[in-house]
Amino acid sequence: MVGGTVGTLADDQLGLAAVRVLGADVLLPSVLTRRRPLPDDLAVFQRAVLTFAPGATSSETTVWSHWGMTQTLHRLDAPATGPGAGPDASWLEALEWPKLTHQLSILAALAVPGADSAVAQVAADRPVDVARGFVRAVRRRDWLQAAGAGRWLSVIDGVPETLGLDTGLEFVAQMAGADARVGLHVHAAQHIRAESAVNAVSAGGRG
């Protein structure tokens, strides 16, 4: 659920830039537990997207965040149009891993489980830069890139257990307090790995 005025949303262009702002992260709930999201709660998310595209001048974290949009309605089977391979992703390629890190914590609602898209490729191309750049907010005191970091480090392989991500985490969220940014992502991570583990026991157990 978005929210509990939801069905006030729709004639409410703050609301509904409030919701564009947070982005794909609005329906995180019903993406993480694969149910589809209450109607209200979807035509709500679906005007968003409708109402705020972006534009020729709009910058690539813009575009990238709308396409994430588009592929959560595409994910959860609304009406709309297949988001297709994504937007161009070249710029993030040679960013080196501090100005990599800070691009992708903009970007981290689109670290769900099972992302296709060129931003999660590179992101999963380069592990061990995005660890760097976890441990380098920690130390900076950045929380909120620092949970986005560790939103993107959930979802990708290699990463290196000397990082300590769990604790990592806990760490994250508690030195933020109450910043619900940080909480979303550090949630989403926690959650994405949790059940990544029980998945994996499954496996395991069939073998």
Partner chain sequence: MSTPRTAHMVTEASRGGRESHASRVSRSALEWVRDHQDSFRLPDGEPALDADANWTLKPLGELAQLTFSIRAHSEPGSARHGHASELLGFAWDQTRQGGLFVDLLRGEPFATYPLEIYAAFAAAGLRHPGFEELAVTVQRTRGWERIEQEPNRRLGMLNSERRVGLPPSGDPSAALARTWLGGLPEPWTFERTAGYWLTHVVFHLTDWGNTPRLMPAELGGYLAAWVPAWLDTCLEAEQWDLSGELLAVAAILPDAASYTGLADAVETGWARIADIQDAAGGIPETGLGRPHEPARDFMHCYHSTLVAAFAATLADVRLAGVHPAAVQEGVA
Second form
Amino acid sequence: MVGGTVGTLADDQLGLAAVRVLGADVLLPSVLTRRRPLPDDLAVFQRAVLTFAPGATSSETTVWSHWGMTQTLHRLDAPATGPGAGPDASWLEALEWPKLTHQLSILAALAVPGADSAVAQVAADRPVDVARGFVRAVRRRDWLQAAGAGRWLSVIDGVPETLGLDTGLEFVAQMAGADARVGLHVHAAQHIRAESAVNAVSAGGRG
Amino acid sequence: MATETNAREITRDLDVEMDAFLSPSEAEGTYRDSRECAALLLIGGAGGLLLSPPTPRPKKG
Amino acid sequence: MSTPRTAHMVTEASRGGRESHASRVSRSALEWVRDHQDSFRLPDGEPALDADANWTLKPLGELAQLTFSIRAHSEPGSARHGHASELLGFAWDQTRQGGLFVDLLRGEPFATYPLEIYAAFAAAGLRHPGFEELAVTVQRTRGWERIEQEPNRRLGMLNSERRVGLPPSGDPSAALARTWLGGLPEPWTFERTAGYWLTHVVFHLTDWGNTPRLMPAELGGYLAAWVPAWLDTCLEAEQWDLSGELLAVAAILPDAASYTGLADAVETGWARIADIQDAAGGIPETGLGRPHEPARDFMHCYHSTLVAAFAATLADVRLAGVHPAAVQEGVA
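Same protein, the form predicted in complex with the partner chain this time rather than the form predicted alone?
Every chain and every other molecule in the complex is listed next, the one we just looked at coming first.
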């Protein structure tokens, strides 16, 4: 999906900033398909990680999305700053479900299969709250937040059956129209759900 | 390295905006509920169902 | 007017706790209803058949239904019990002790609202034999059984029949299955209309909170999961009457305390409702509260305020640790 396009942004500082904004999702295709990214893509990604390191005044989500990028490099076994336990996520634990969902949605790039960050742990601990946040976001017609929440719901267990996540994801994508960020999260969620369904069948495990 | 330095200068300005991009506040909720569209089904003041079949006319002859 | 309020405060103080938002709203909203009792009066003469029932009979019927429920959830001898009884008696007098329902039924024998409103009085033991005689005959027809109406309304009819002691014209679980809520729909398909459908299904199913155990467990779990999300959005959209109804639903849920996050959502809801309430205790149907709006008139406030008085009473009883089922013993 992204392969090859990132390289052309290398000389462009705004392009580099765009890579930083998209965060770990720039390499999402590689992460989801477990394939090594193109070297050029990787180079730009690494450059964005180094250039836009968070400062003392950066917000928690800025710090975490940056960590997500370094973690992605680590996962792809690229030379990076190395793995880390991750920054503090206690600010997230204290949030009520609407704010929790909003913050998680901003950090939806961290919602990938097998994610073991502290943020992912908070999400995993509060499936009903995130599901409520998804409902709230749809009712508020905040499609981007709904898509981000939906993506988190695709990587955690304990989501109430009655939520109807699959139809919900379709609905959000179609209601959002051409919003590429919504499309990204929804496609990621659908891909993750399809994969985990396949895995569940082959493992004879949970459905 | 010149590129690195250059990048740092530009991104110093970008840093501030970057944080806004990476921690946006929540969008305002938009509430719109379905409207009832009962006009076609209800008689209103006219005294007859709009969607009822036409009144049969007596056949001539 | 100030005497009962003082008495109540003394009780609160003697409990040694700060008064909850729900408790305060239950008191002040009922106070507003008492202060506006005259506005519930039916127009002079023989109004019923000509007047727009939505502006005359509907408020009176709601007054009867909700004050009956408030009374059923209040300790005999308490100020709240007394006020609710007085308002219920007033409403019954307005119907000429049920005589109005006979006229209504003769005028519109196959309308369901006369039975639905009458049933609230009947549940409270206020009955009119003449009305019931005609109602029995009408209700025995196949036509009555097949009146086409919204599924939640059908559930309301079944509850009305039960209250009056008529044989049921249908199966309640089949009626429930046809409602929006009965299908356990995707919670993100909720919008305002669905909100009213679902709250009324809960009210009819549980006889307005008197028999919470009649709610199927699966439904209780579903509601406990999603009411917080719906309530939050209704509060943000400034839909105060629907917010009040959802708060009533939350208070009716059996074992509400066992559901994660429900109590917090309810507490937030009551704080918001208390905030929107005007100095006289009134709550507008929708829209911003003080100081953004001009004075609120009766028609714009009565429904939200009555609903809030009802819901806050259920919540207050819940907070006091009395299960509604225990209160129900006191209901005839």
